[in-house]
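The chain below stands alone and is given in structure tokens; this is the form predicted on its own.
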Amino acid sequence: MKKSGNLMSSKIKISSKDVSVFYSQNKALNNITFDIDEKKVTSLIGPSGCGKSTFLRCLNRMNDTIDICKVKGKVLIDNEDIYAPNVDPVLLRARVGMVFQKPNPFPKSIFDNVAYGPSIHGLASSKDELENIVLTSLQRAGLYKEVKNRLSETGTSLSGGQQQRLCIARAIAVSPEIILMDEPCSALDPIATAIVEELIDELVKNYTIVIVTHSMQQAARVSQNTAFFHMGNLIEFGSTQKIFSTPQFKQTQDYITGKIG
């Protein structure tokens, strides 16, 4: 697959500065510092339990929903600290959409799944405008042709791959700047996975994408940059091509060649 992404621009969209995460007394992440480029796909790879999903949830303050979780350090989006006291996490999560490992459509119609976010955020001033947002989002998620005659059917009636694309449509309906994906293809078959990967390739023209994946082949196919996590530490970060062809550290080499994992 061709790796797209805006090759002209390397504007930094997200900066992680000494980010540590604690669950009660247990330290899950240790001083994570690196920058994520705008309109590129950045993959987070590493063994299970290494902290990559925990880090992903720092980027839209999903960790706030866990009572025993405490985040230290700074996360900047466009140079603004998203953990500053004046930042509303609900509005932040409209800017930073999230697609989870398991497709989780609401028990509503396909139309209402996508319309939900724009409705609660007041993004549409009329019924026609709302309908336009829904249809455009379904088109961007590569789902419209398959569901255009089924918009009143429940979202849960779709196949797994279609449900995941519905969740992507739901995420982009509120016009986010960033899309976080937490192993979005792990519950999908190879054909559905290929469709989602093609979609990522298309979406990165308009969005900054950060994806957690357990598949190194997927990271190599879809991302321009890769961060390798191990036991709560960021071991290495760089261009995906460089990480996979000439890693700097033995731990990265061992993970990529299957010696650890």
Given for the second form:
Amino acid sequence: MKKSGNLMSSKIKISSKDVSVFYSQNKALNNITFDIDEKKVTSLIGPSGCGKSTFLRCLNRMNDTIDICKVKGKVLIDNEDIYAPNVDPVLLRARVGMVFQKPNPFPKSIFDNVAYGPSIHGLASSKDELENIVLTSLQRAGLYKEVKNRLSETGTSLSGGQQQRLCIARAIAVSPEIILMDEPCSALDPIATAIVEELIDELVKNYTIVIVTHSMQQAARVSQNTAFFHMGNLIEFGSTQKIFSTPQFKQTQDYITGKIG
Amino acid sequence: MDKHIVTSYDNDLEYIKILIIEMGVLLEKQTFEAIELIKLHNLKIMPTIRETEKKINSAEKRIREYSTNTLTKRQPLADDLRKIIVSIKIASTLERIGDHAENIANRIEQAKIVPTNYLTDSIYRLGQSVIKNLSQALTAYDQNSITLSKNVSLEDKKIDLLYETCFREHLVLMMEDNKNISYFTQMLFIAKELERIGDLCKNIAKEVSYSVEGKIS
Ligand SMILES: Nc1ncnc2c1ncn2[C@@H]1O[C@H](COP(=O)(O)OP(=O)(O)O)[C@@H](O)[C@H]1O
Ligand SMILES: [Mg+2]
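Having looked at the form predicted on its own, could you now put up the form predicted together with the partner chain?
Let's see the whole complex now, leading with the same chain.
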């Protein structure tokens, strides 16, 4: 793996050190080592099954929930090992929120969808404070104007793009530092996609974002750094501009230009 | 060359290349005819030159349209994207070379009678070097050759020297024979047009390097 391009110096938020992941006997990731900058968007690209989602799940220990899954190596967030025995995975997941491919609002009201996280984590000491968190989160997710008069309707009554932004609001509500997104736009139409991309541009001012995407153009538009995975290996990592204009490795080039390697 | 998964994408890129090479052939012909005019003064070919100029203009338009369309359809990245951007730039450079070639022909037409004491063929030789370099630049494009593209830049330095020699030589001629100043002035302008074509060939070569290596030199 080679680091390409001049990455502007900035604070490292997440450090993956020799991370390997096994599902029973099958190795899904092979010694992944690279750093993710704070308050930047890093995109993970690569063919299906190359381990992007697996890697993303390492960053908030979602893999712990899969019995056959074993993670080796270290993931440091702000220089602290998130796999250390004293780390509570539930609290970790509040710091590292996740948005999935298919919008998955709870079958509850729009308000409750967003209020759920802050309530269970005890982030609000009063009803007013909770309401304040919900409204701010909806605003930050760019959804407030569209739903302010229907907060008690169910989340599933929204359009796909709105549901995805509701899930983003839900992730933001627990004041995470990092937001992981696994193909957040693949179920959305171009307009809803553009709105979510615009939102990502806005969110990155306050959060570190790691996004898995199958659209090269989307990676080029939203991210500052890009990591290319292939068959469980990290092939190339560098500035997005560099990866999409002059990639260093033939495998990267073949993948992003749609060639048969 | 590795193939794209979508075959018609390869066809699009291949077709753009063919269009450029065809346009290049038109330019080699046009520049050659203009330079031969310097020596032969056979003004009968002027209509052919004007007709070729029109073909050159529409060739550029065609390349621009096809390339734009391919950009829209394929949203190319990396080397593919560079290839298309470079095609558009080379087509526009070739079109400008065409303008200079036509200017040369027009100036010969205006210059009319060659002074009897005009014995030098330095401008014709300058023209020969320029056309050789144009041909080399187009081959560099066809073969994606960094070596050839570097040669083009080296040759252009020699062309610049040849141009300066022509220039001084014609200044002396003007001073010695002031009855034919207008003829010599046309010749000086022609030398300048040739020198410009030389520079444009160098630009084509630079685009080839960018297309192959991804570095802007
Ligand atoms: N829950 C699971 N159980 C067993 N194998 C899995 C599981 N999740 C993913 N894998 C395997 O791990 C590899 C990487 O998968 P994944 O991380 O989903 O790739 P991507 O997101 O890049 O498409 C694949 O071979 C996949 O079959
Ligand atoms: Mg996945």
